[in-house]
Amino acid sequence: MPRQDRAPDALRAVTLEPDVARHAEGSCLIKFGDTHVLCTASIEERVPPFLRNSGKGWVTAEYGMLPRSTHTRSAREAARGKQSGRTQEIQRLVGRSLRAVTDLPGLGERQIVVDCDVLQADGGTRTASITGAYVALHRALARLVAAGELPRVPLLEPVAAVSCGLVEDQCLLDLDYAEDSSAQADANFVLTASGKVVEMQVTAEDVPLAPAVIDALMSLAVRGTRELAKLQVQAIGQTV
């Protein structure tokens, strides 16, 4: 069997720990096993050129690991002067998947900008800063909600994200970095509490895969997002 310390369609220990970060307006720290992301929200009360006067508010999302949050030391991106290419899609996806849920009339002209900072990695980031990345968000806009500046948080449901993949013939619920390494197929599923798919990125390392093997996987990351969707709820003080 590929794994020993947990069943197949078990999570990681997965613990979120809301405001963390002094000085931001929302902040979660989450850890999925040893893959751990600092989530910081930032409220800006301007939006993007093409948002100005339309009513409308924006979330956006950076995304970025320290130097050691892996094995060895990786260069600063900002060193490099540019962004990869894995850095660009994730911090799109990130913020893709809060406007998904973001009522983006409901929040007004301003922006709220979430920091995803990847402390320590062992697979996951991607998925961990998008579910950490709610709770931070929520925090920033309880803290309008609070100061009177706006009625209600303008949050549709959560949404949170979680990997899964086929190794050794055997579909895994949130790899870790071993199994992800050594996987016959990967996929990462970003769905919202109620179930909606928000995005689905799902990927063949060996061979061609059978649709029975994707709702296989599919059915893995519903029972795992409806998991963390009840600690995110728990984490921003509300019941499910």
Contents of the next structure:
Protein chains: 6
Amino acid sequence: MPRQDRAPDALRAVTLEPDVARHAEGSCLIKFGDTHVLCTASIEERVPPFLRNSGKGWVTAEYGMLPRSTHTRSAREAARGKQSGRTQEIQRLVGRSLRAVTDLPGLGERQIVVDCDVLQADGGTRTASITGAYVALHRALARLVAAGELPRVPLLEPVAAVSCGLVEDQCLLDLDYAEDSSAQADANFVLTASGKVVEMQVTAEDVPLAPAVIDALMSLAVRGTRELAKLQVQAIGQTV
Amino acid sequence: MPRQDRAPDALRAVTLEPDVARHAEGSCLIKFGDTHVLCTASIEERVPPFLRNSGKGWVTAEYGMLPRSTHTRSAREAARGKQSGRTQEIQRLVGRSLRAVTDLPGLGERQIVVDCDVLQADGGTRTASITGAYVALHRALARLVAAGELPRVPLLEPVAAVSCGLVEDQCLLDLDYAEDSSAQADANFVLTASGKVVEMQVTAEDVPLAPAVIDALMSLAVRGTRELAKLQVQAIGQTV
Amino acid sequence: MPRQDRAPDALRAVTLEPDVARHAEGSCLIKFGDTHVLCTASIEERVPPFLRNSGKGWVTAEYGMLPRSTHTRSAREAARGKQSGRTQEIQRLVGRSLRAVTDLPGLGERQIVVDCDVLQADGGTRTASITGAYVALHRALARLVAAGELPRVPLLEPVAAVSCGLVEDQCLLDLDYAEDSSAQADANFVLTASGKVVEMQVTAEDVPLAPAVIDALMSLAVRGTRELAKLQVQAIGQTV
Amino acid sequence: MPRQDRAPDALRAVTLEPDVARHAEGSCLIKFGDTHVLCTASIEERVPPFLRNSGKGWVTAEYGMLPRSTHTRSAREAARGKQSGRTQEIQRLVGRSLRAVTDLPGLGERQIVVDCDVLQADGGTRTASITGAYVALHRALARLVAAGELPRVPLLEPVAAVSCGLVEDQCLLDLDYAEDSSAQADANFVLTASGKVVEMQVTAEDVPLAPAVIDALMSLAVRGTRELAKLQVQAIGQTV
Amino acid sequence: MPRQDRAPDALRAVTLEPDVARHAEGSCLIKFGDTHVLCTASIEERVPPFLRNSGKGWVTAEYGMLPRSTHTRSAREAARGKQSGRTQEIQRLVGRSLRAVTDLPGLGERQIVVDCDVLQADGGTRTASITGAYVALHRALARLVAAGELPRVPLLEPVAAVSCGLVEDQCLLDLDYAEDSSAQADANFVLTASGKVVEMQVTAEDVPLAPAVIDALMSLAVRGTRELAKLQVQAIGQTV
Amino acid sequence: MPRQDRAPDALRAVTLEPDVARHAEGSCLIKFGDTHVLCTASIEERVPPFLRNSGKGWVTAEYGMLPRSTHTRSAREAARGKQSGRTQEIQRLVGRSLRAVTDLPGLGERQIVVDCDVLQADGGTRTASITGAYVALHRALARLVAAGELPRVPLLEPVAAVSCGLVEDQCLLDLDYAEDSSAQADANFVLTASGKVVEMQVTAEDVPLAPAVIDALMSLAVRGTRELAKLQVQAIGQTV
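Output the structure of the form predicted together with a further copy of the same chain; the preceding block shows the form predicted alone.
Okay, now the whole complex, with that chain kicking things off.
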């Protein structure tokens, strides 16, 4: 059945709630419809070994899902004793996406660890994570500015992410779980507010894709991330 | 500095919000002041090997803390590749506490897995977990009753838990993190609504305790858990 | 069948044999009936990171069971690649119990590691471990005194542990395996020679307990640990 | 320094040597310049649990690098006790790429495991792995056909992969290690012989990319994979 | 300093004490001087997968050292999460040695697991383990005979092991720890009572050895194991 | 069936190809018939902790098999998360064998890590590894000499290894997989070019061995390793 509750090029209802966590230096609870991710940013006054004495900082990310965030319960990764390949793939993606818009020398020799924990999942957890992580990161950096530790927030521009896909031969923006499960192709785009590409991953689930489909998905993504970037800016603005 | 914002024998503000999770069969978000735990109960139509063909069910629990639920960030257990001794101790305690009030033959040959995930920590995460887990468990079982799978909810009576401690030679109910950190003794009580003891753990942090202190802590616990049991019943009642 | 070979408030035959291990700085082979635990104390001239340059020492413990110490063979934890939750719970308990009677600043910046290895198990392995560990620890510290490294043994008073339980509605001291397996409630008490409480853990196995039962179990424990403390003092005395 | 030994749109010298492994049902040693990968395909007469009794087969892949395939020695993953996130990302990519061109029902209920082991690395190990893996897979399937187990090779069309990147503002095909290390953007394309997209991953290493760059990289990739597909067909043809 | 307390071709004081463990089907506490190993044999009514429905049995072994069996404390393998290469080498050796003298079809489809746990170490723990393990294994099998489960003990002849070494250019039998630490060569021989070779491992620690040295070590080993076999037979005989 | 393609005392066709790996400081691809092992030697300017400031160097080895180097695919050790006991046994043997002919003080405070990776297996992988590893090690050390870092290659004499075995009551040199699988006894000898013993391991697979068999196997090994040592010298000579 084709999508009925919103237009093919529409996002789900998106909300960003900054400063929800009492202890973290920065935080944001982001909701893409029924997908809810708690993002926290923690400041550490040390950097990984390869950056010591470089004057540059680092941003890294970790990702997890609560065992019953999903339709059926998934085994707890801490109990199984290792993170899945999927988890590692996603946290590497989130980290790279944030670093692409961070002025690392401007951050100084410190590290920000962003944790993205999925409280409830309904498709698009990695794109919601990136979008919320940006806000959490900004809040933590703003705290450093407020404390006089940094002259300005060392972020170049907002970064946001959204999924697109081909479902029943129709290109759709921001897939939910049901759509994602039946998609012929699944793509994740990480774009800046100005429409530049940070990361782009396209996977044909079923049959290989004509290049024209890629272009169509990209157009949807540009539209979707522009809207998300506005919401990010609003959310950060309202905290002042 | 002695406790100022509430009486020595008062709980923090406690709220229980059932049915917060979209996918879990039962759930409850419980808050003991700034300690927030998301409890979900998942029904599985199988039991551990030692119960196969016994006609009896099982209730088990897992526990986790989000990395930045704490004052400073803790390493993610999934990334370290194992659960700490503390985590295992707590999840074993939660499981035993729930089983003590469950009619396991009445549950039939199925297992309920209760996940307690700490979103924000300010002391008392294990006692909040047990108290919230009971509500999540009840909600999952009520669903089985509603579906005609069980004739009645196989729970004997509510079970709730609270910490008590000796701080600056004063017995206090429901310690927050700051109190817990400076406590001379720390105790956790798991009691039923009728005041019976399910689990009791007392630890002298500093100097060994006179037996009279144990009695005083127990009195506080009886009072605290009676109040918590009322809130559990209310929370469950309002879902009907 | 009720206990027949000894009174409800009697310990099993207890022996403590200090200095049994050739290499360890302190050691004690303790027997609670058919439960035999080899305790060794090893002195290390370094402390955990959080105590460096604090002037304070540390006491920690590890626990293990030989695979065929039990009625049926248990998997070797080293082969399974991890210690069970039960093992970690016990070794944390032993460590806390010993630290509660140790003058850590008086120990100076060194660590004592106490290993409790169960050679044969028949119930009460954790309480035998604590009781024997105290003697091993004392012997290691006495050696430091003899070598002029410490002015006196930095122990405040003896600490001993015993289990109690409710079996067929009767309160019993020092349960063996058969009694423990059929107990309605199981409690472990760690008390000092002067009757103060260091740790106390009560678990209702079957049905929750009336508070009066707790008092009865506590009385038994006070009696049992007083007797154990005498045996500890004797065992240490005979080594001089 | 810009690329000097070949045109910006030229592949490195590529060779594919099928049937190099004595024991594997299918194999191919592929070289992209100084990057050498040994690909073997092993037939297993069983499928993962989720496919049992489905009538469908499965293709999966594993990836590894010899410790000294790299410029400086890397720790052996078997000794470290886990596969890195990068390794898992790559082996998941190889598996998805092969499945996208495999007629899984036509394979029948059996599994092909393709191992890609990097003997020597100089950039592009994942793209060489996919390209060589296709040939190894084809050889294993042809053996099933020869044995009368399958009526035809259940592969839809060849699949090949190549990297492209932006280096000193120039778009280059098939980056070697030195180019990859200094690239502003790095992309991996998995395309079919007919130019359809199976997987596409673009990562901006330094600054976000204008969409036009993506198009330019895609054009290079189409050209490169078309050439690789010819070499695959040749390599398979010469084995007959 | 050359060996002074015994002749170069003399064993240390050896004692074998069978049936020391209450729960194990067979057991033996063996002492080679200050090296003490507790060997237990456990009967399991199942075999490894590769022997199912073969009518044959299996004998396997595990080995461990208590953390403070050694001169300085060694890390507990269960805590480190894996067995060392040395441990695995030894337990594989013990298992092979026992299987070489066991009539596996005569054992029937069951498995004997022999655990060798070093309570105190002073060199030669692997040879003491093998020698004691034979007695523990015999005791467990004799119990099966006594129970009418087997017509006779399915062991072909006794197997014993001893170390030899070249120390200060002198060949010595049964090295203790001090001798072993300064040995130029170290050899372990596993021989049957009739003088046949089951396993033989020679390692030149310092400089490679002339073949004549091997012969000299072998002669010592034949003499030593003949004596050990007598003690094994005696120990088993006295249990009747 | 007895061996038909070569004499009982003949090696398989042996080739040693030095300098095959582009990045490693030393390397050798060795073939013993269908057994192919890639050996690389990596120089590290640091030593294990126990040698720091000793002025002495270290040589260590790691060993692995590609998953489909074997007749049927073996699980990848990196994926299983640990190295097998067999792998650890072999890599310890290779390391000891190389150290026995290395002048460790002459090496200076650096470490050489030799990796032996089996590309294809047909029996004798550990003996081929040792034989090839010597050449790789020599090549790496010669590079240090050429760079003026060392005055001479700090190797005392060549070391080589070969297997021998008793098959159908006949002593054979250099067993292939089929012979090894049906051997009554299996022995591995590591000898120097001058015929001295570095390591010797004999295992009776089936029935214990008469001492005369050991002598016969040793004679074969002396002959075989003398021939291998010539090939090693030739291979190293041709690189000059």
